[in-house]
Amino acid sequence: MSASIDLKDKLMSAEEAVRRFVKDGDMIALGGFTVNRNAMVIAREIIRQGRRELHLVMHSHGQAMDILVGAGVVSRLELAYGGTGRFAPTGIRFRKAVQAGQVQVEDYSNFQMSLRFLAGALNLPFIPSCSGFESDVLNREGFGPELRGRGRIPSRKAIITDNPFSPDREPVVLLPALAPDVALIHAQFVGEDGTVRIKGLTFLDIEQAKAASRVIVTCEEVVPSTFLRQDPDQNSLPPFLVDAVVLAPFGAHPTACHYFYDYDPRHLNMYRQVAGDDNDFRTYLKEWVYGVADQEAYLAKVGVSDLMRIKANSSVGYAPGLDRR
């Protein structure tokens, strides 16, 4: 389907999209949960044009960190989590960088990562909460005294005060906002208006996409407007905020896309065997990303049969008997 105007300007190729919004050295929000809606086709893209000291913030992610971390192009990470479940319960990229003292790891609550992408979001500085006290996470701070106050990372990790409303002033925990430079979405539906539904659960994807200076939206169809104004209410994000569409049909393999496909068992099980050792994760990026020059190689390497085997009910949003295992 041809674009029309309002988006011709915003409609292009993942290495077009990263050669134009995504500078090396860039705070990057990554939108999706663990095996789902990661942006993959961004990830792969980031890799290939060979992006350096990039600064990861998510609530929490998976394989597209994973291969990010495990392809050098990531210096530092704030996040709550990173995994992808049953098949990585630490990402094994990540869990060897870190390891290894490649990376390094500021780790929140999976609220406080919510709080804080929300506060940017607001156009906030931080932002309160009375969630945490009883863990080490407002104890233990990953990034050192020679990064604090530099670039995006705060002079504190968080800072405990009185709450100036309560006469009792019962401590409250303030948060460092997050304001990205660039937010990483996968949606379903990109309107020829330039507008964005994401179906199913959103985790922090709106909230990022609003924090951050520039937004690439990747989407598995480009659709009339019309389809997108028959049910207004399910819109995500406004043509304004988004500054480039990717067309990339499966552009979340081998994560889910709700409605559209489940995660790849077979190939999150491929990489999990090869992940843990270096020469073989190395392969894998010479066969899985720099082999490939674009998503339609990519899901041609994957095969039609795989991809029809992980397709999801158009009713239930998944693949129901898909063997998981």
Given for the second form:
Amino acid sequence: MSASIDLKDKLMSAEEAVRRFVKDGDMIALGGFTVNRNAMVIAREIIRQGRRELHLVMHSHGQAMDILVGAGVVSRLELAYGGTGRFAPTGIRFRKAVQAGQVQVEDYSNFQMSLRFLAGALNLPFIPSCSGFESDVLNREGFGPELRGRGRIPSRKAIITDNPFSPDREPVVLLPALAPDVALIHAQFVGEDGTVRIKGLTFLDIEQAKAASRVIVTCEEVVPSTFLRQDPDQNSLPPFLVDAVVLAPFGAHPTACHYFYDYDPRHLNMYRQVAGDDNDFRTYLKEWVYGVADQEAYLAKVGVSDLMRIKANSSVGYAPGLDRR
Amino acid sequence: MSASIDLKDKLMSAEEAVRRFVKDGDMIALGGFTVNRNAMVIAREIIRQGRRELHLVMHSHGQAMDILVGAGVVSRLELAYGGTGRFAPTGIRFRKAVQAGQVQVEDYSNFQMSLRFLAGALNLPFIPSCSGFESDVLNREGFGPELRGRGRIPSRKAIITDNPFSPDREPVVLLPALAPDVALIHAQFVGEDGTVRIKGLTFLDIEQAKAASRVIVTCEEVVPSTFLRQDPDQNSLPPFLVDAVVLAPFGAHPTACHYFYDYDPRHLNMYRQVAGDDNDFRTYLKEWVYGVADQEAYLAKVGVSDLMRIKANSSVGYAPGLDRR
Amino acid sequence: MAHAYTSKEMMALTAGRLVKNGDVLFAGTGLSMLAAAVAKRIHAPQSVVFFETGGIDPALKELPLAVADPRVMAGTCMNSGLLDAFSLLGHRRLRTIAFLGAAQIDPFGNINSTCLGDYHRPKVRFPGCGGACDAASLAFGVIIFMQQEKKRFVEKVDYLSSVGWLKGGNSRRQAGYKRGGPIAVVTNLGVMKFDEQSRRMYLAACYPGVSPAQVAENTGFDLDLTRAGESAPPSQEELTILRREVDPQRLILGPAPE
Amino acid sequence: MAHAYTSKEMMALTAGRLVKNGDVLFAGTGLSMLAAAVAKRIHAPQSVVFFETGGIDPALKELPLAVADPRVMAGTCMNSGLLDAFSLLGHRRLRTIAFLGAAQIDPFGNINSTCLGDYHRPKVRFPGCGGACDAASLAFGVIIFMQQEKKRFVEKVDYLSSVGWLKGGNSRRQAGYKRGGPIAVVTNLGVMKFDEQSRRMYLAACYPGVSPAQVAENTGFDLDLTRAGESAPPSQEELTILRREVDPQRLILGPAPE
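Starting from the form predicted alone shown above, please give the structure in the form predicted together with the partner chain.
Now the complete complex, all chains and molecules, led by this one.
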């Protein structure tokens, strides 16, 4: 039997994907991790379309989170870590927004967030964990009682109980499952049947996509189904969990996409500079987000020489010798 | 930096692997599924070495389980399904042993067993599930109170409670984690650094291995590390979770090993015949287990023509047109 | 003009007709494989078949004889594992339809695939619930294959492996199930469905040449016969596809009609 | 003869010396990467480095600048994801040693990487605990990098991101932790360890040329100085490997010594 599903109803522009599948107030799961495979094309389009009061959920996230927070479209975050490693150990706009009280933050650990997405993916209401006893991560709530139990926000941040299978009744932490409205994923390949293949580390993208009600996938290449079905062991998501596929070469720029390109140190360093100043950041948004209609215009602005500089070497998947200072 | 680990301390015969890593009374997780990737070489060696009172844990299992039960080395099983599909919808020796009261059985579902292994792999004490409310799978215990809480047997089969995050307090099932003594895995490839790669469906092998205290891997091929490290996305287990690696071509026979060989319908049909009769089964064990010193002798007994018959075609991973009646 | 066909052929085709285009089909092996394959070829081309072992949308050039058959992992869109498969089974986005078989069934579609007699020392032991308990718990809907016999259609199953409508009415939902429940029971004699209110089994259709009385005779509990229609016989197209494309070796269909 | 070296170099080498051959090292980026790489090259060749993102035993031909740097996924034995990484971190089979950094630390090795001031309206917001809370909970042992300053070594952290010995004594185990706890704190001045009984921090060693009093001056709580020894200075071999092989671009080492 031939492939059951055809991509043509799902292949669309970033503009259409955001218009149809991202609503004001949505809980949005960000795929990728700090400087890798951020769905930047969708992040910029969300800003362009002026979505509001978004609720971001993630483990550790960097560039997409920081620009969304900086653009003022985010009200709430649940996360473990906000930064881009050495380029910005704490996300610059994230830090400013939290310190100014412009966003509410609920802190969890990476394992805790991972387990919460896993529980969502497996359709379990909650999941136990043995991480963080007596830490403020468990003892202090970021979201106030006025938010608790509303919409997709769980009634409690976590519940400390004990293991009913153990005679010693050891303590155990119960964490509420996450079931976001939308997951934003950037992948290397999508097949013409809608199958998704992620190369390199998958982080928690697969669980995030499964936990979500809607899934937007941007990709470097759309490839014949036969290419992906020749070795299905390597594939990451089946077609029927994906709502929108957006073809977006260099779609994670300035973050990396394994086997395609490295992160862009010049852009990330430049971003750190401008993000530190409100006016400069407004100019950045004007130039790099509002001022570019689509990914083609964005890449033209990045310029060929910077794109070639970060192009990955096929043997290692990154750009060896890239000046990363 | 070069690979940290070298296989040479871990590469050994099946005889040594069983002698060193399988003890009487052990809880043993069987990798594979019904007619696929059963670690048959280890199963036969366990019988040869006369281990006793083993406790098998698995989701759905077929040939290795049935022959171990038939040889009388098993006292207890926790499983969801015991059979080999159309070849023996219920495992023949399994059925006989249960009906004769020779083994104790604790029934769970496949998802429940999967979640229990997952909890073991993630080092969680238990895991919730929403499967099986009011079924006898949850309402009836196979293991009596004299076994409960002893060794690796959990104090309770399952606990029905309610979701503390939900205002409606919906019911939820808590399942105890599984942490077997040993996991038996058959893989296509092991690298010279001990890295394991399983092709085709991985079933629950990875979680089973992670949940176990000791891991024995049999494999079709030992390959240079560079072969597996060129595309590490495809690898299944890191070297430091594996205790013994046994090179065993056709090591899953008469079950299948994707890309290497199909299941052997003639052997499975023959097995079904002999397993139905106690004397015939004793003869089978004498001929196919006790009478063959190792895998080389076993394969010689199977014979070249049957091995060639089931040899997989590389394009599909099985033997097209194989007579499977 | 009528064509000769076997009851296995009729069962596979009847179940196949219950599939809606786009359904995500959780198949075991045996008849369910035939039902899914034939539906996909005739009226449900966008349906996807997946297996609890983790194989999703396989090419199925040859029929698998077990859910771990290498044929469920060839030409798939994805090979994963059990946890992935079960996460799809219950996914709120998906209209998953599961095909199950069993040794016993009660008037509310609760089934037994574990044992006859005492659980601790059974008269007959079956393989166990496998993934059927999970499919019955989590799928959008369930279609059950049965041989219609008095000893299989019983007031109370010896062991409740997989829950149907439980005690009828609203009891399934009250027990904690969020969706699902059996849609139909397809037997060698006809099709049973479940009353929307009471959730008790009734005879929905007899196969051509089978009378409602004949079904009742082979059922161990009272069965409402008043709503019984007659199933359409297999069309030539259905039979051709089933015999030539789906199971040419008759590995599951078994002997051809005389 | 003494060699010139920077305090960053000394910190990386000092932490590296604490690694035992065969340890499974949970590394972040920055100094921890250097420590792991240098230990592996000198005395712990069978140690394996892995990252919370899922990269296990990467080739590390170039230094990663973040745990999601593509350099953590090149030449690995396995690329997986976060759940796999955290399942290794706490695995009972493995002696996992985690390297952590922080903004604040208290006398029992509890650390803060979340914020200064009020949590809801912080004076300074940091990235958050990331995987450090998990490493501190689950690893066999933890080594912490700190700048030794009064404002960083405090009686009470503003926010307890990752638990050390909690309130000392047996309190960590009583809280539910099965193993782990901080082994050492490596700073720009020396090495602090924790008393076996009280679990309170004490000065174990000063770097050459640093006095115990100087450490005390830069510590915001009472520190037992009576057990302080002196660290051996970097050997020529250590410095050569660190500078030529591990971080030739000085991406993390920063400016060379004068």
